[in-house]
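One chain comes next, on its own, written out as structure tokens in the form predicted alone.
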Amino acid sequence: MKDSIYLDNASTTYPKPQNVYDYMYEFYRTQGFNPGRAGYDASQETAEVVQGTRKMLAGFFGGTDPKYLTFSYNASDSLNMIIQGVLNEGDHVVTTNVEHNSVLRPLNHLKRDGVIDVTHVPMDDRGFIDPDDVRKAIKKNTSMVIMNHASNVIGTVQPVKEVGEVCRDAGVCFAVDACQTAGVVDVDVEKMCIDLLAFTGHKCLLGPTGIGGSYVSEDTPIRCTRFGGTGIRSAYRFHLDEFPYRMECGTLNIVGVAGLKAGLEWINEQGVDAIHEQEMKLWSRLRDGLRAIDGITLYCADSPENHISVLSFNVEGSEAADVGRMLDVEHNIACRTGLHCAPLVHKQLGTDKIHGTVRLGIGPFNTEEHIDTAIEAVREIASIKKIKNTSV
């Protein structure tokens, strides 16, 4: 990526803070042991890093007890455990049209197999879910409402707290996918009435790929869906029911945990609000620049309020994939095109019929120069397309 402009941070943040690279390298060279699986000091020191990171994340998300913060491969992994560990035959689930396939596909599998029924709440014209629509969708057999905190396509931050209050009043379990917000927008499981939270490490938490996790509020019923080694009580014939072991088995991705720890330390030093404010300044600059170009369509980008730094657009008369290819090959700008693993968003926008959108995702290391270069690149692409259309 040397000399390239990276604007695909909604997919994974790049680059990471330097302390993440340094700490992961040093940690794996000096503490790359199986945590807590043996009595020697080095193993116990590694376990302390894991437990310390567990405690940091639990506090970061407003949790009451670190043991309920569990690690996994990523948010998709955690969402599968949450969905399959909570739902039972005959249950009804309320979800939304702004969801990622990491929620939609597990639900679709269970629905296809006749286990559950699902209601999808649409977004409004600005890309937001109305909590009252969620309330109206809840039935007598509704056992879960599950939604993402912010859309990975249009960047709208959903009214999670208000939806959580609806669920709490109805006695329904509330699960939230915080993939796009954890690390850049405050998430508080207690204040937001969240029973189950899923997060990934490689996006706004600025860690590596292959690490994520969940927070399960105390007394939330969830079954163990994976079974294996825990390093303790090995003579017991079944997987342990207590947390964190209920949702963890086998050796953790310890270098991933270390990277997550370093990323979280960097975020705490900078401040979540400061990171978000800087990214949204760049988002507004990008939005205003693209909006001034003839032939550009922006999606749900009317206001930076309740938004993350993700912007989707199309160039009139062009396939999103072609625009993305031109940005890459001719302008050295990395972005994402297509349906972004969120087909219902595109279906409601109508962009499914034109193979999706071009998505630009701003991260903490982007600059005004990056944004201005991207604007001029899109302007050039749009003008070339306009000349070709005029000459036909």
Ligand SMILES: Cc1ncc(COP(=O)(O)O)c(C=O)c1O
The other form holds:
Amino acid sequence: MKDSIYLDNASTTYPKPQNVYDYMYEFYRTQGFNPGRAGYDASQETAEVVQGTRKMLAGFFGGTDPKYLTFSYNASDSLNMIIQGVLNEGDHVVTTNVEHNSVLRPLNHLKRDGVIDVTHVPMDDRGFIDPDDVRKAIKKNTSMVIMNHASNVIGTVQPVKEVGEVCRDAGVCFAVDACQTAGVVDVDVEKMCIDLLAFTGHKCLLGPTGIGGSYVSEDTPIRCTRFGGTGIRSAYRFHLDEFPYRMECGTLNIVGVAGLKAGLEWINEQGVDAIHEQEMKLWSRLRDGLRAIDGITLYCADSPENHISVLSFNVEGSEAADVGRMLDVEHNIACRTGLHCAPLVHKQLGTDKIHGTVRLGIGPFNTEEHIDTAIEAVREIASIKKIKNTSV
Ligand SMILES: Cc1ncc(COP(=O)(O)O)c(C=O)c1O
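Show the form predicted in complex with the ligand, please, the one above being the form predicted alone.
Everything in the complex follows now, all chains and molecules, and the chain you saw is the first one.
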């Protein structure tokens, strides 16, 4: 990535803070033992790092007890466990049009197999879900409302607290995909009435890939959906029902946990609000710059309020993939194009017919210079396109 500008942070953040690289290396060189599987000191020390990170993350998400904070491979993994562990035959689920495939596909499979029924609540013109629409979609047999905290395509931060209150009133389980917000927007399971939270380590939490997890609020009925070794009570024939074991089996990705710990330490040092504010300053600069270019359609809300630093756009008359290729090849700018694993957003926007959007995702290490270079690059691409169009 030398000399190139990375604007694909919504996909995965890059680079990570230096302390993440340093700590992961040091930890694996000196403490890379199997945690909780043996009594020797080194294994116990590794277990302490895992336990310490559990505690940090549970606190970070406003949870009451670290044992309910469990690790997985990523958000998709945890969302599968949540969806398959809570839903039963005959259940109805309310979700939204802004979801990622890691929510839509597990639900679609259960629906196709005749297990559940699903209602998708559309977003409003500005890209927000109205809690009242969620309320209206809840039926007698609705057992879960599941939605993301922020869209990975249009960047809108959803009113999860208000939706959480709707769910509490209705006695329905509330699950939130905090993939795009954990690390840049406050997530508080207690205040937001969230029963099940899924997060990923490699985006705004600034950890590596291969680590993510969930927080399950006390007394939320969730079954264990995968079984295996836990390191304790090996003579027992079945997987342990108690937390954290209910949600974890096999050896953990300890290097991933270590990276997540270091990422979280960096975030706590900077402050979630400060990171978000800095990213949104750049986002506003990018939005204003792109808005001033002829032939650009932006897909975002009007203001940086309730927004994350993701910006989708199209250049009139161009395929998103072609614009992305030109940004990459001619301007050395990395971005993502297409449907971004969220097909229903595009269906509602109509961008499914033109194969999606170009998405720029700003991270904590982007600068004004990066943004200005990206604006000039898009201006050049749009002007070439215009010349071509007028000369045909
Ligand atoms: C909103 C949202 N949910 C879920 C995911 C899946 O995350 P992961 O690939 O880490 O499982 C993503 C990743 O792009 C996302 O943006």
